[in-house]
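One chain is shown next in structure tokens, namely the form predicted on its own.
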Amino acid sequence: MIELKNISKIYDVNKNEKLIALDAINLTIQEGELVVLKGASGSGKSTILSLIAALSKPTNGEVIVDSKKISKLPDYFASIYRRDNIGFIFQKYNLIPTLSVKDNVLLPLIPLNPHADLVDEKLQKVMQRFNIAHKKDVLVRNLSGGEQQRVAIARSYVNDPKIIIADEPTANLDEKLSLHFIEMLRELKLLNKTIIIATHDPLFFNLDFVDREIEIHNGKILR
């Protein structure tokens, strides 16, 4: 489903210095796989996620998703690709605290301008699945950390994306909330989504429902 072919990503730090974030890597991810990218901060994990999400373009190589080359898409078409294919789970949730749970979950649907009946159907389904239906009218700022976490996961799923991306999703969580997130992740896996997680949190290592762990070091894939 996802293929990175001979991908390099090089940043110009200044006139005389370049930073090699990814160094000629090759990676294939199958549909329905849950893959953990592990490695220290700055190893290149987040760069891989940004390329798969078409948030950045490679310096060299190609990113192919569903047999379509997405690595050179103009910004407008890249945004359509993300809207239709990618669900994001952010490190700090990125919820809007002054909006209700319902309105936060519905944000990814706004560009689609769907019919009201479809909105209600999607909303009810996702909020029940992630156990936040009883909080739908509560402002996000009044929720506990665990509840905000469920809202963020529901938002990533509401548009039924093919791919869900999570970048260091437990970096700001205590162990209890991290373990709760992992259980939510297990549920997403059962929905046959392709899930890619970048993390250095050892709680993600050796989980029975993770298909592969891929170690990144200095922009290279070790295994």
The other form holds:
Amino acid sequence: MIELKNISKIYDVNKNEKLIALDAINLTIQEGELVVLKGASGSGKSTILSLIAALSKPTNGEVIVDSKKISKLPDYFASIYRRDNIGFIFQKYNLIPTLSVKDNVLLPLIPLNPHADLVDEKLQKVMQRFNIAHKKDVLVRNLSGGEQQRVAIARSYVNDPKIIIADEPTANLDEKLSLHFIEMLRELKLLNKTIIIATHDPLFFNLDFVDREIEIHNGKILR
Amino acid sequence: MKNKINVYLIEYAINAVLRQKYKSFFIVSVFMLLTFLLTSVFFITNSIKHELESTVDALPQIIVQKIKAGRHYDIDVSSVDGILEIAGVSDAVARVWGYYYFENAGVNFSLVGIEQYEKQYKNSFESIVEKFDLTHNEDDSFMVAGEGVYQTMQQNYYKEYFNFIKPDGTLKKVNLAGVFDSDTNLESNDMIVLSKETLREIFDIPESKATDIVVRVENPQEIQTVASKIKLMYPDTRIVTNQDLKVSYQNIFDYKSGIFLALFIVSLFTFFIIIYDKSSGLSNEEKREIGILKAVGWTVDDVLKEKFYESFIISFFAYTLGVGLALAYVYLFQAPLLRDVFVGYSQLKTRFELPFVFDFQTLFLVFLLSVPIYIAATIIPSWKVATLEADEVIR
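Counterpart to the form predicted on its own, namely the form predicted in complex with its partner chain:
Next comes the full complex, and the chain you just saw is listed first.
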């Protein structure tokens, strides 16, 4: 279970200016739930995702995942937490363009230093699942937007994380590819993953497999 | 089960070096060039130093020369008897020797006369008289030449003998009995050993005269005292001790080392410009990559380990390549261009081989001056970025 308790996040824009990204929000997400965070750009959706993934720390409040206060974790343990629990699909995919598909998908496994056979098995399985195995040796910079997104999803899934986070996953895709992504989400939901998506794409609204839609506005939860 | 060494991390580092191939190639090239230059100069100076030290060690302890109005003249052989009476002197030998300028090749040969059945003042001469017969007679004279002399003679079609031009303009034919290899290359390379009689004939030195007298002292601590006594006994002589020679050789060498120092400073300056450039920050691409790695679960330790491997691969590869090239350049190709900076008198002397001197300290010094500094310069900015919040870096 993920709990955000009285979370505020304030960024220093410059010496005299501060930006309140989140303003004392409270949110609970159950295990296996698929939640869509809706809202305009700059509303604070991405900040919530970043806090749940321990990519940043809140200015005030606590983020608790499975009874662990992850907002208080030192950097080393925050990395371990991400490695073991989080699969993150970024808006711009955040792939390393000069690496091959296989090497990008491998990235979360490297610090674990697993046995070669296990690595091969995992990579093969995940690349097949997201239909990217045939491009495994192609450099990511030579892939289309849709293919790059499939690599990003494969990378987020390779560690078999409990929580999958997607930040504006269809922002750079056309409608056909966006619908394809939604189908992949349905698959992930069936695997009982906790999925949190931040988007303002209407294609995600009113989907039958989405458990909750939460609207964020100016750093506050509306409904 | 975890392996002890993370091969994936090493593989990632190798991959990182290869995928930035132009940048890596540039760094390796500059790094290698500087290592090559520094190591080559160290190798050359070590070899020459070794050569000079061997030469100085092989020199006579005291040389007595006759001086008239400040000029060097032949000394009376009878002076040997007076010197032998000085307490502490164990031996004194009148030497007949001189430089012979071979015009065709533009080089000087050092001609040294020895007696076949006399006690020799140098160990190398003992083995010559044991191996070769240097008997002199009017028709047949023999000589033993150093390797450099032999090569020069061969190049000038003197395969089995050499015609020396005597002061009266007539020729003296001397047969080549063999080629010798002395204790040191620098000394023996331009040397020709023949009998004193033959040499006296070539230089027109009478029986009663010698070029100089070499003196051996039982206790090396007494060299200066004995030298002073000889000077008192023969005021018209100049006394040269092996210590004086060592100082003059060292002065020439130190002057040459000044040039090396200039080269060294330029090399270090260039190296530190690269280091400054490296340590002053990472490119946006490099920062973003670190951010991504952190976001997918890499710890700061993992990032720094990878950066360590990356910079170690580049710097150690460049270092090894530079040292390897320097070894080949100095010892295989005899350091063309650089060698003449240090061996200034090469136009007059016959060529000599730079002896192989493996100095681990030199290699270690160059290693310390380059590899760890480069690694630190790469790791520090990576550490600065890796300790920031991943979200901040990616954004």
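Positions refer to the first chain, counted from 1. In this text, all values refer to a predicted model and were calculated from it rather than measured experimentally. If you superpose the two forms and keep the largest set of C-alpha atoms that fall within 1.5 Å, you have the rigid core.
**Student:** Is the C-alpha displacement of residue 78 equal to or greater than 2 Å between the two forms once the rigid core has been superposed?
**Tutor:** Moves: no, less than 2 Å.
**Student:** Since the chain moves as two rigid parts, how big is the smaller part's turn between the two forms, in degrees?
**Tutor:** About the hinge, the smaller body moves through 11 degrees.
**Student:** After fitting the core, how far does the CA of residue 124 move between the two forms, in Å?
**Tutor:** Here residue 124 registers a C-alpha shift of 3.4 Å.
**Student:** Keeping the rigid core fixed, what distance in angstrom separates the two C-alpha positions of residue 134 between the two forms?
**Tutor:** So the C-alpha of this residue moves 4.3 Å.
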